[in-house]
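Take a look at this one chain, the form predicted alone, written out in structure tokens.
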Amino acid sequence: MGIERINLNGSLALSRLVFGVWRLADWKMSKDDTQALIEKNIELGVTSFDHADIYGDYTCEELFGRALTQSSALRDKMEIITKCGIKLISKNRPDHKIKYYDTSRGHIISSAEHSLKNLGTDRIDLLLIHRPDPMTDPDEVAEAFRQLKADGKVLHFGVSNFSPIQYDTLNAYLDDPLITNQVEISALCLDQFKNGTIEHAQLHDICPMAWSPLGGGAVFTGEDEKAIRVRKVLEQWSEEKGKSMDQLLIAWLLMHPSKIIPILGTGKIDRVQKAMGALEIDLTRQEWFELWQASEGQEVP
């Protein structure tokens, strides 16, 4: 099944919806089940998979890789995104005494190489710096990116959770420009629309990726005033349009002209299929602002 693809820079395109692998370890799947999940996503046209070295207490990449290596044909049908730069306290990293950030040249390169080994692949399509690091030396990051690109280990680079100035500062040191910023965006989290991140993406012609596009599920069960207001609008729309609340939340993001790319966080293929229904929903501009108003709790100025 073909769905729209989003071209990030002329040589890398991602599927309109991205499959997030951060909870793979929690799903307790066998290698065969994981392989089947990957294959079914690809059949649906969801070919981009979002990882990070730390996901699943440093285990998700390897779990994915074990399934991937069972079918050599799969790798060329997908785009692999992963992240580095966070060091967690973990039984799998006993030398980490506290949680901290590391964007040194050595760590970026070693993390990427670990990811390649765990994923069972010879290349990462897109490597992101996971969080802004107050100790970042842009020259070191640039050196690491330059080496990884020259060695063919990483094809493209981006960041996650960066402010516009943090993005621009790092970008100024790089041979190849960053091609995305993965940030939290949902009807419950409007921060990126108000802090310049979305406008910055449009200015630089980059498409932002949205983690937690459903607001972490709070919109369905949360009892705070914002969640209740947003849920009320979605319930009304759902009844009028015959669409589910999660489809409507994703459609709300897809409508934005910055071409936001939502990352799905489910291990159930039927929910992926359901999410794809968002691609067929047309909201009006007035409806878009109706959900904004519900989130804000007041009309626009």
Second form
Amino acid sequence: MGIERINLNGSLALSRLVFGVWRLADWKMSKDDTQALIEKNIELGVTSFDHADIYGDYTCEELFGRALTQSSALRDKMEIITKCGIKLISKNRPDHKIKYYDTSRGHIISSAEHSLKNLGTDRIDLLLIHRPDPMTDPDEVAEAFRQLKADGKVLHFGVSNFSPIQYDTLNAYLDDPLITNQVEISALCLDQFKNGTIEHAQLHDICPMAWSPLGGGAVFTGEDEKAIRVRKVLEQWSEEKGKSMDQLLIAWLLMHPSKIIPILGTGKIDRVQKAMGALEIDLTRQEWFELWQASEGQEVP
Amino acid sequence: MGIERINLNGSLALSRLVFGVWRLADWKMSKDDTQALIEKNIELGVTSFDHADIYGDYTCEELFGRALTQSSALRDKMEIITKCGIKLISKNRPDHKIKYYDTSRGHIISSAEHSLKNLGTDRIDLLLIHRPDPMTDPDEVAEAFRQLKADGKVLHFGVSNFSPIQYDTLNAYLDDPLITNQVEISALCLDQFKNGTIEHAQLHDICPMAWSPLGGGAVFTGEDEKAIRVRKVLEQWSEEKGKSMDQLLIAWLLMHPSKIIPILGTGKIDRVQKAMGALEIDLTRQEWFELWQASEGQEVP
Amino acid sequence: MGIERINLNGSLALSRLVFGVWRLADWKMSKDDTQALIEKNIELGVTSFDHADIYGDYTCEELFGRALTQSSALRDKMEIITKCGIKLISKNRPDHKIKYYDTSRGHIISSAEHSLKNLGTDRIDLLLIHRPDPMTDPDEVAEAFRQLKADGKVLHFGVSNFSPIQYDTLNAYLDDPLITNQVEISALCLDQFKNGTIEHAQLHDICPMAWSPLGGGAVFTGEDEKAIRVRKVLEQWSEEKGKSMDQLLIAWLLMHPSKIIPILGTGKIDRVQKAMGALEIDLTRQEWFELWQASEGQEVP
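The form predicted alone done, now the form predicted in complex with a further copy of the same chain:
Now the full complex is given, and it begins with the chain already shown.
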């Protein structure tokens, strides 16, 4: 069984849906269960796994890596994405007194090397700068990327939560162009459609990745007016089309011509499988705007 | 009699003032009166007519076209601008349940063909995408433009209400560059001077077209503070210079070095003729900023 | 004694700290005292002086120039920066009825020539357009710059308070690229880090100049919450590091990789000397963000 793959730049393809590992520590899974979860995702065609050094208070990469090292064949069947650049206040990082960013050459390299060790692998397929850092020295980032690539430790680079000008500036300093910008996109968060980020991705011919593609769950339980309006549309569609609200929210993203890649946040394999049902939903353009209008609370201008 | 013409791109020139047809249906004119209105505009040198498929609830193009087809010589004396991409709720479009946008290849082509039929002509001089569409596939727009041009149905392309990044993105996908961005500009709406749109037009060496160049009439009757402040300046100038407030507002736009092309919204030929008086008004730079300051309610920083 | 110099474009270098002359008229100094102040700055290595035609209600350039012409050797030891484009209401400019901008070819040239005469020099090292002018004709600015350069009257050009798109547009019309953008930057004014201006400078490989690098003094006396939060951090650092709050604020700017050039606003040479102490302060990245967080009132996202 396979699902469509998205070719990011000629040499890296991701699965159409990506598995987000950020809550792995919360799921309290055994090593075997974690391995089984990974394997089942791969069987379903969800071969790309989205990490960050800081997920689970700096623990998720290692939990994942332990499962991975149990089966050496597993690594070659997947794409590993991870991130660096945020420093969290954490008992695991006692020298951090505040939350801050670090995109110095030294930190990028040591963070990536730390991720390699935690993940029990010799390469990261895609490393992202996690947040735009107001203290960025683009020359240092470029040097770090160059060295990590030369050493075979990281194969491709991207960013997360970058504005167009932030993206263009870093990109101009790099040997190889950035290949994605991972941002929050959902029917509940239309910001990227309105601040130029989606158009910018189309201008550079890159595919955006979407975090919180279900809007952080607000659509299911939120009592604010936006959540209520969006839920109402989804409930009606759900009844008419026999599809779940998750599936409809994912389908709404998949329909966009910029080839948005949603990152699933569930640890339950049956919810992953269900989400894949989104791949078979065809929404009309009018329906796409019906959800847009519900989110906006008014019709388009 | 003639007025200055603005060369948009070497092969299309518009009259310095453009006649806006959006309220033609409201004017309840006979076919003969419509024809006479068109002919008088052309005699005055106002040879460019601004349409959209949706004006008059999808009826204005046809009302204009009927007058046009009465006199086959008329078409060659004018430039026809029209737009596509908005789908209105309308008894004339019963399948539209909400207002939404459609910039799919199929819709752009069928909308332009519909416009040709309604206008009773074999070519549109300038076709604009009416609003930036968050669901834009720039490849599809490019294909639609390519085909319409290859078929001789549309000679030039532009956009309306686009931000700089929206403009740049679409432009990057096209064979021939966009030649205008039609946006709201007036002494009452300074947005485009402040959000980068005017500079962007200068960067690309295109002339912006201005809809609502009189600020939608608020300056004559509005009771908000901005309208009152602007009116006060115009009334004083009107007395000093012996010019009408319309003329002064148009002159204020014409003075801008980006060569803003105002779209007149009146159906009365004597008001068109009067607006042409704006072409002979010379405002000083200090006066230009006097109106700016009145609109802003404070001096420049 | 010398301090680091910042090379702006291969042929113009400024001192790492720039002396701002905007309040010279307020200091009520004699010609001799002014000359002494200039000479002492140069001895300290602060060789770049930042003017504008309008400073001191159009008087500062002349006050500076009188001191300069007393010692012909002095001119060759310094870089003179001045600005044009704002027209102030002033008893010295009775034809200005309102404050407005003028970036016409004629005004730029005559303003620069006026500055040369007032400053008692034959050349301006760096001329800036003081504010983005919504009535800019970039062709006229380019012509004015071309002529001033051809005549040897101005050697380099830049802008002040420009947004990225304003910068790009003017830049595209010029023979020689702009070499700086002088904007407000301080721990109390983070705008330029958030609106793309700093990244844009890095993209174009130019060094921004910072006006009000101490935040206009609010940090010392301000009772708003932001000032109180920032002051609290600075007071603590001041105690720990034995450095003054001025020095720490300047050091915070100097640390930024975009090579921000702060403009000092004091007329007291001992405060200039003290500010130079900032050059020897090393803040950690975490400390940089500690001040950022205090200014923002919340941790980074």
